[in-house]
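Next up is one chain by itself, shown in structure tokens, the form predicted on its own.
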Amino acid sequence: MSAVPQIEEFYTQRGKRARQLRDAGQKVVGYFCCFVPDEIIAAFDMVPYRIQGCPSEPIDRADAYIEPMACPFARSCLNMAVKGDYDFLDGFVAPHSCDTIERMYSIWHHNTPAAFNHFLNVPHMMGPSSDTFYRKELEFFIKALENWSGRTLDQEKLKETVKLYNRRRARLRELYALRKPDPPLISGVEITELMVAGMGIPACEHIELIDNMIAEVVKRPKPKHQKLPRIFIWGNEIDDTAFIRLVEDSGSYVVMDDLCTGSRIFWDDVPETDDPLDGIVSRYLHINCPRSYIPAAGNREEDLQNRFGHIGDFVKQWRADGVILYIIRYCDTCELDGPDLREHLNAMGIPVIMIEDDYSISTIGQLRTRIQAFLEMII
């Protein structure tokens, strides 16, 4: 059976599976961003659900609660919550991933409270005390889940959950490797659908989808070779295929990404340590994200390499011909990192276009000309 129909079902009906599991007796805990460890929630036999917005729907109610110049992704998520689209969530967790999400916790909690509500304070400064601080925050998070659920976290169960999620990470890296050939064996649209589908289902079910997708892709006839530019995309939230589809339909291959809905989720494993919390702290706190401040290193060139060297490695390994910096409007962290990243990539000889966009599919037509002009420049 093809994996595609099931992936499309989970992609288009994003809360459907979580609702089914809740009806079956499991608790569903919604959370924002990459800094909330799924493993901890899953180790309590709860369903982690990555909260997403809906760029195809207008933001018609959230502006009564948060100013319209705030992040449109966060506003879209709140809009859905106010309208009752997230009524299946038993718990709500927000990390201090950025100032808007920090504020969102209080607004969400006050207006649409769940049975369990928790704010996870994640350090922005990467230094000697950051790991200790974040560990204490995770211990507080675990204690709060224990008090709410009436259960004590089993350390062996947490270790097994870490192994499960590392298995999912390994499968996703294997899937992403299928984009290295020229032409790539799988499209950026297919990847986006699979990533979004996995944000609202248990890890074991997502692994099955990934395995089926890999098996299906490797059996496909080899794609016809076309000399199209290979594109790398950097930014924050892309949980809808519209923009990726625009880039590919304009005459390119989207071959790799550095997105908080893409490779940042899975690229590095959680080290399997005797105390599983040690490995979780090590992995989650050091996710490469514009919201984290990495201390300056050496001269200007050395500092850029220290901050963006992993992106340069991605560009080389996936043989990208150009990079699109896709930034959701009012995202200060990406806006500040974008020019420095462009400088680093330009020094490597890589063409870059920086796009600031609303979290809405209504803007796609306006971007078409800019994307096409950029791709023609690369060719």
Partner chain sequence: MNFAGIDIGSTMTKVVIVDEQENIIQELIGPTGAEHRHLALTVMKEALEKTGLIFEQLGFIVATGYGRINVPFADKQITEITCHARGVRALFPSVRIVIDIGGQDSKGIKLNQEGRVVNFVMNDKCAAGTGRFLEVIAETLGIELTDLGRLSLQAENIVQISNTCTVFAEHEVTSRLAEGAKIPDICAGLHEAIAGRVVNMVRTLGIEKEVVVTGGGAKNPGLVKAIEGKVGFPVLTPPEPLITGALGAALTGKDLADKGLAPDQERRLEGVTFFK
The other form holds:
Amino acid sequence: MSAVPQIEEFYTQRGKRARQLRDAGQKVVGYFCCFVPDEIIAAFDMVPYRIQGCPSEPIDRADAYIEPMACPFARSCLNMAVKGDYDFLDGFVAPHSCDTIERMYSIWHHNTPAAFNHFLNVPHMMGPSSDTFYRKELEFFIKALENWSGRTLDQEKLKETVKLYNRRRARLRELYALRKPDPPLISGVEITELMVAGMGIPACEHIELIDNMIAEVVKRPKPKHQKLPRIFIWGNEIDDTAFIRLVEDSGSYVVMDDLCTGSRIFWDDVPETDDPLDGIVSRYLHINCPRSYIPAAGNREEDLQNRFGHIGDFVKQWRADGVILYIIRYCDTCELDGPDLREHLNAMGIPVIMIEDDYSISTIGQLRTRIQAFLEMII
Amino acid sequence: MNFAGIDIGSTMTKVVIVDEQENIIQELIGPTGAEHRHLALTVMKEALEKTGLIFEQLGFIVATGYGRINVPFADKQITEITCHARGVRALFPSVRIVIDIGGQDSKGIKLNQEGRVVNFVMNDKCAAGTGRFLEVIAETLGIELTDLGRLSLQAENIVQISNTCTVFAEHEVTSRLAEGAKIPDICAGLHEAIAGRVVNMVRTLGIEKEVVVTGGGAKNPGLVKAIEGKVGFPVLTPPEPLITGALGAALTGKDLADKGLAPDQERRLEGVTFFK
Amino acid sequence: MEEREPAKTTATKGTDAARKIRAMVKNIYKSCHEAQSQGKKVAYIMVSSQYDEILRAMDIVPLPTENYAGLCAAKRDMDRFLTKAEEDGYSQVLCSYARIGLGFDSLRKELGGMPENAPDGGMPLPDIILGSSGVCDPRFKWFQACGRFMTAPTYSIDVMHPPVHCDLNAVRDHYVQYQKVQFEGLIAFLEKQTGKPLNKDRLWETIRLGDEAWRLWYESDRLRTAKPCVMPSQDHFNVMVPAYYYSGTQEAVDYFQDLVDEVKYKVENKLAVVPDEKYRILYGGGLPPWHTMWFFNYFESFGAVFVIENQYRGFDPVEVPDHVKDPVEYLAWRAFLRYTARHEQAKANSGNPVVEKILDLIQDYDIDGVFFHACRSCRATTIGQIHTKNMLGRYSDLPMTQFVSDMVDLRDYSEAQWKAQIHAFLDAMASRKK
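How about the form predicted in complex with its partner chain, since we already have the form predicted on its own?
Now the full complex is given, and it begins with the chain already shown.
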């Protein structure tokens, strides 16, 4: 059976599977960003649900609760919450990822309280003391989940969950490898759908989807060779296919990304340590989100290499011809990283375009000319 | 063989037909209406009639401009960035920076020595720095858009307009009028504001000689003067600034044919039936 | 081009103390230039990073880049820096303090020296750069981006505070310990840069001075509860300068002693800001519009005076327990106590410390209306204002209003719109008073 219809279903009817599981008695815990470890929630037999926005719906209700100069992704999520689209969340967790999400915690849980509400503090700095701090915050988080659920976290269970999620990570890396050939065997739109589909379902079900998709893709007839530019996308949340579709429809292949809805959340495994929290801390705190501060290192070139080296490696390995920096408007940390990353990539000879978007399908067409002109430029 | 370019901008639709020696043999400008498809057809028909050509005599037809996707008979859609660059390369080979001020957007394009686009910047989300901005303000001032440039050249004490947000600027103009500011002084202030905004945007590319101003904005002597003030040296303007994109589109079509590419036959047939 | 005589944009002040600030601001930048000629280290800093006393104790001269942005705006000389940053690829919605700072740095690098007629002599190239995560994200990201324009060694620390719903007893050690280690990392970095170890006795001394200045500042604010108002908010946004930029010095202590004396005298003699005080307004939050501080006087022309503010306001004094014998640990404790001062009160009431603070101010200062300023480019002080306003509405029927512009970018400001909104706000306060 083709994997595509089910992926489409999970992609278009978000929350549907989580609702089903909830009806069957499981608790669903919604969270923002990539600093809340899925493994911990899943180890309580709860369903981790990454909160997404909806760029195809106007933000009409949220304006009564949050300022228009806040990140439109966050506003869109809140808009859905106040409309009741997230009424299936038993728990709500906001990490201190950025100023907006931090403020969002009190606005969200005050206006649409879940049964369980938790704020997870996350250091911006990276260093040994930050690991200790974040670990302690995770312990508080576990304690809170224990109090709420009336259950004690089973260490062995957590270890198993870490293994399970690592298995998913491995499968996703395998999937992303299918983007390496020219032309890629799978489109950026398909990848996006599969990633988003996995955000609200148990990992084992996502693994099945990925496996089916991989099996299907390798069986497909070889794509017709057509020389089109290969594009790498950097940014934060892209939880809708519209932008990727625009880029691909304008005549390109989206072959790799550094997005918190893409490679950023799965690329590195959680080390399977004796104390599972050790591994979780070392993985999650060191996720390369622009909100995290990588200590200054050496001269300018070395500093940029230290901050963005992994992106340069991706660009080389996936043979990208150009990079799109996709920034959701009002994201200060992305806006500050953008020019530095551009400098780093330009030094490698890679053309870069910075796009600032409103996270709205209704205005995405305005980006068409920019994207198309960029592709015409780099051919 | 002849080649046609059609540029459907937000306010004007332009058609240029060139011959194999890259001479312009026809240029036509008409207003863009709500119905792009129909309009594209009408303008193209008229251009062909005036030239005494038939559709089959056209090699490539390239559509550009923001309505480019609504030209059913075009062989290819290419952005106005690439087309403007190509048009400018034909008109002024020494140009390195193109500043295009259109009805609803403005853009800067940087060209290398071969006239290829190496970088560009666009403002298309906000009316500030576009023809639309001037149109709104002209209405507020109760004057014709086409008079803005001429009037501004009579300015004696330029009124500083600090807002480039169209709504805010409208407020500001109203209060300056109430304070007794003269219309030419306000017009000049508006051009300063818009030139400042556009030139700042273009500076992200690094401004180099020569600079050409194209699009509707280039027809406004007050605005061109203000841009020269910001850039710090005289700028070029094409004889007919509005057709730069359409010219570039036609020439891009010729380039494609020179490369041995042939238009898509099915599309052509669709086009031919359109013209019968 | 001939320009109009620029209209007055700064505000007329109420106290002599506030009038002394102009010279103190000038001195910040002057002393940086001087310090470098004496071989001292000058550091780009972020205010309210809780490290001021450490810097003073180690002879590091603070160069507050954010303040410089406000200064440029007050002098209406911000466009060249804003546009320079935008030319360099920084978005027009990015924090405008950061844009001015980066634009200034870029221009200074391009010119190979100080931009012509830079306000107050300009900012010299720093020897070190010290960011922090206290208050907002750009405060460490901006300084990271500075690497494009200078080679100064850069170091940043976390300044973390716990969420309101936590059990303070359970998290205290965890936060204090982390903060302490963060400060220790900073000290090690500074010792390496200066080649001198930190003298802890000197740190105790600068802490004593810092605490004393802030205690006096708090005292002056408490005196401002008196009616009529003798010290308006535009003065507050000046007197914050010694509190934030001279923290840990005797100068700051002396300044605030004078301020307390002056405010006391004015209260006793009822030397009102406006002769016929009709409305007392609380500046509820948001960075002030440095480009148009004159609006305070516009309000005053209708008998409305801003009497207290919840922005750039010192923390209420806190009591660090006696068992803390190490000055670095003291700083960590102090930061924790400052940030959690209203947590317990909030837990018992609204659940929101900002709301609690504003409710206290409304009561203590007999407020008639609350004003918020939403800044287009400031997330940290803007997001949450509507939420605060919504929550306040449950406890208070006062008129509340949110004005929109930016702290320094004039392009987000419309005088016509503000005037219309000011009158609507005045009307609302009038009809409530009837």
